[in-house]
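Coming up is one lone chain in structure tokens, specifically the form predicted alone.
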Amino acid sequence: MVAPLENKTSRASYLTISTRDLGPRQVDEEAVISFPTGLPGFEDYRRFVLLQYPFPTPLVCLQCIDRPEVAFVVTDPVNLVADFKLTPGNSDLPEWRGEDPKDIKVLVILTIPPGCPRDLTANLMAPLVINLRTRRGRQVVVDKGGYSSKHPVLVK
């Protein structure tokens, strides 16, 4: 299960944001996500925050904190890979060279076709990888692996 990010700080501050999905939610400012070059095709949009939908499931909510209609469904690779692995090149994530592993995140995205939920998929060949250290993330391209920008995520 992907948890939010968690305040590490005794003086914490809150946002109040709107959701499309989720209503009024109070989130901590810590939680917040910064993606600085946003993500492809939402390149407007940088500030981010996970939250837990409000039922049992490996599945979160990445919220936009400025536009509450930009949403993804996201969740951790190993729930539908279980050998899934990260491998881009050193040039790809300069950034985290030399962080500690357990900072880092991975999460995928994944696609409910409207009417067609049971045709999910996840895109593996396009993680997100957060640190957790310094609440950035970024959206890299793993061309090495043979995963797919549309992996199945119910089996037929």
Second form
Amino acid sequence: MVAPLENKTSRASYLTISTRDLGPRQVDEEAVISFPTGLPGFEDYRRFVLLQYPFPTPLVCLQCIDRPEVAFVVTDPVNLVADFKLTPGNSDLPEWRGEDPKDIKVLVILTIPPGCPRDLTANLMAPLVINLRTRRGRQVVVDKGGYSSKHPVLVK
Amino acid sequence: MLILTRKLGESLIIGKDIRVVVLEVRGKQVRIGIDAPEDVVVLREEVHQRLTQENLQASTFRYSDLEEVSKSWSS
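Show the same protein again, this time as the form predicted in complex with the partner chain rather than the form predicted alone.
Then the entire complex follows, led off by the chain already shown.
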């Protein structure tokens, strides 16, 4: 499970945001994650927040703040591949460099075909690396390890 | 498209802070080195296309499918 990233500090400065699926939400300003380069296909949207779904699930909502219609379903890759590893080159990223590994959160985006949810896949080739201290993130490409951008999640 | 000829070890400068250098030419393959600021995304074109497509598809999920996914996941 991914720990909630809301209410990380006591500084009470809340934003009211609109979400794609979860109605209006109040989020701590400190919970905002910025993706300075955006995500491929969504380069103009930089600010996101992680939200929990209101049912038991390994899924987490990555909601865009700049555009409420944009949200992704993400999960911790260890839910899929127990020994998921980034390549050494990835640890040279500005988000990562010199950081305590526990301040780095890695998540993968899930693709859930509408109406065929059991065919969902995970993009292990391009995980999101988030620095929890600086609240900056980036979608990186894992060159080695043979990870697929369409890793099947459920065994049929 | 701007087309330039470079020799091994020679570079190009794009803008004020991007440098592209030809490192090795081997048959039909060229190894290229890129120095770019951290906020510049550098990806192989086909990888960029795949990521763009995958992210666009990922954003089309139906919220109503998520509970089923969650139940199937744990079973």
